[in-house]
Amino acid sequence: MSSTAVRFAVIGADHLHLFQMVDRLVAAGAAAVAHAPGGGLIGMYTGWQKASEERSADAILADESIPLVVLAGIPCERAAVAVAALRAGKHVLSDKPGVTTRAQLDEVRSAIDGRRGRPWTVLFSERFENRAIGEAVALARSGAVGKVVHVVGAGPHLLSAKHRPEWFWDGTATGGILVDIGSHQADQFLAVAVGADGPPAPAQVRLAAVGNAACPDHPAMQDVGSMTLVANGVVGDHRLDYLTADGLGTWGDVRLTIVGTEGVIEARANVDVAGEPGAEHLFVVDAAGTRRVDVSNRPVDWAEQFLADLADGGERLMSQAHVVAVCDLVLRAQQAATRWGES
């Protein structure tokens, strides 16, 4: 399978990160064939990728044509057609959380057992997308900062309420804060204290807490998480929230911060606040001084690194350990959650 010849299909469009998606996969070569009907963004979908045919989802799986399905759906929804696709022998590229309970995860993993490769695949686009949250990832594996100590991530999100929908509200829904976001921070945090592998042993979550700070109109909402991680010797510190202030001018000032017995790395996703302006900042600490490492220059590669993976069972991207790692870790951690707060 080339990956010129890779035809895809979309199930679920209820969140924004189908068009970077998709986008990432049609300029790397692939083809947006089809879409089944539904979800709140169909309607820009559609009118985006004019070329893509209608389709029920049981005629998308049905296609033998059709080797990748694209998910972007509710997301408690999400896992029940993973499964069935990869029963149908697809291929599954799902925006973040995967999955949204423990029973999912189980299934998930029944219907990939014994499959070559990387079939399902969650993308953390946290990592993928931004060229300073994957530069320090890669420089902390390289060993850039000698052993590494301690990870600290922060995934602040602007509210904007008034442009959510109404399932957003809904914690069954999103499965939790931690399961949600919290999902960008357990990758970036395994993905530097175990490596590209997957974890010998699973990570622990030593403190969990979860509540809501600011949205009295939606009682059922989690606004604000956090969890401590450990693995490897590893200590991972990781705060979420939609606390972000409105006068901030993004969507979040997302920090990945790695400490190492010889230095420091620090990412600064969206903002270097009264610093330079644009996105993308990291800096780096050692013994040779301070600076600032340009990463202009870094290819956003994870769409060409997952089509060749299609191609030859690969797992250029990520293990598939590594996926799976990741989901089960922020599921322990939401079910391990205290309320916010209480001691």
Second form
2 protein chains.
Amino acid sequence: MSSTAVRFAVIGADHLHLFQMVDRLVAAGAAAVAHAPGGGLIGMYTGWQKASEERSADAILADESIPLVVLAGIPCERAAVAVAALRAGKHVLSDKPGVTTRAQLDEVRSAIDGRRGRPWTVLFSERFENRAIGEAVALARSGAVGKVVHVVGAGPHLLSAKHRPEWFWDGTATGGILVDIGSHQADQFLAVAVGADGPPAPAQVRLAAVGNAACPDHPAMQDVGSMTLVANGVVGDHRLDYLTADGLGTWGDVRLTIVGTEGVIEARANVDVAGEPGAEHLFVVDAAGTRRVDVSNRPVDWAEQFLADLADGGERLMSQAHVVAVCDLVLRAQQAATRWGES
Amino acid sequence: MSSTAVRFAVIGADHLHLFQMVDRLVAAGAAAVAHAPGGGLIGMYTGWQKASEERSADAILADESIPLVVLAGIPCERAAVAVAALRAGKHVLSDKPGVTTRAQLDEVRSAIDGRRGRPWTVLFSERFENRAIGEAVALARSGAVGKVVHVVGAGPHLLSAKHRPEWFWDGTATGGILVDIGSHQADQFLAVAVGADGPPAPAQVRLAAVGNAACPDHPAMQDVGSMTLVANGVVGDHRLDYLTADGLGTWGDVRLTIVGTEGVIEARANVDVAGEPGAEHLFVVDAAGTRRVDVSNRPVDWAEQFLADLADGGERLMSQAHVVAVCDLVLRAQQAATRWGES
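Cool, the form predicted on its own is there; where's the form predicted together with another copy of the chain?
Up next: the whole complex, starting with the chain shown before.
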């Protein structure tokens, strides 16, 4: 830890994304100095970050030497902590989803009103951690396939039923499949359809559905969902599920296909099924031909960008408006969702 | 030609599918004995089928020695010929789309009412000609990936603007992108969602859109479209376009993904982009692992099945109800379509 290291605290330890978030922040120069008690993964966390001091959430929020709190609690509990932290003047880095209800989003928006930069960050890790997804979005934004017409995303996941906590099965706790894992898809859609710099164009939900295909023991579980989004004249068709078969060998065959007037970009985030080994596969088809794009040298530097933004009020990583727009969009999709397979 | 060969005549020569249809019929033992004049490809046809005799359509329909007519005219003109042929007691094998309007479908239904078997066949060639698509559907029907939950199809095409006839650009002539090339997708969706044997379950159109993304010189052209279909509790998301880049090396990266409760089947019909050479790639992910399935030994025997059906009134190839259901579904999708990218 350097003398100028950003000191951060963890409040909420219920999702494994916590470890990815903290790992990247520490590698970028921040210091994990404290954590609030509680959370299903807190023992794993304290066993790893041995220098982190257990303190009450109130004490953390009152400590002016801690400008940043990292949230990875149960999804439905994140917003209340975020609002308290924002009102205490902190920056917040939250696992996705950042909110699970419209009322929560309204409260967060009120808490960030008037703050400069991006005080409330929800880390849409599929784009920021996966080089193939990140590069696909960057290529599309650069005009590599002309004007983007259609974005098609797939976010299948392993159910891993034996390893899931009770709250996982409760749509009220997670916000539902479109809010929870659909956040990644909405982030990617808006990042492509709206672009890097401008304010998010108003996006619309044209259709959404959720269902329970294979979890009879948990009737409230949503293990399949889809949504059709529209923004800036671009259509996004996105599907999510927890139906991944064990034989895949990874947690999900996540894909992002971007169809433009001059070509197609396809990212296979985690696996090239029965193809090349490893993860982060990117394909481009354009007038010149078909090819794989090597993304291994693309930096995963979201934490560096995040800390730079925190230091100067910038919005390098993404804009505050984008974070809010993603959350708003998936809440509307979830609200609009009809029952899977019903007409 | 054997003495028992089924004698058939061609009426309408405006789409290259004609050559595939005739080639398969002849290889299966039928005889191309006559053709009506006219059609943009008739010269190419007569140069190939030198034994075929030019006769008026009326003369062909009046000839009791000809039980079968093959239609590959301009899409909007096929139904009238089909109705006349059906009323003359013939069997009809039509290129897709079989009809372009609701009124046409009503007339065809009236003409087949009371006939046994499947007098009116529309050849949905993507499934019947492509071994990967055909095998994907067969595997799904056999329960290889459990209960089917989601069908996702992509039917991108090369525009090949220089080689298209005038009628190609006219939505009234083609029926529109969902009716025309969407017929393949609706066929595959119903084949998977409804299965091989039962009568088609009522299918619904949940959402549809069409647009013009890259054809400014032809403002009426629909070069992109999508539709979300529902049947039997299965959702189908299907996209079509004429945006394929020249560099692909084939006419379109057609895909069919079938998500079940126990695995995923993915067909890449024409190309495995930057992967294995050739066409007809099939992938399965299930509890046992991920693998390519070799489909090279799968017979393309639709013509043999078609002729056997013609001989005994069977419905091996597909049911008459299925043909009607596909045509009905794409007409409804086209009718329901909103403008691409509008909310």
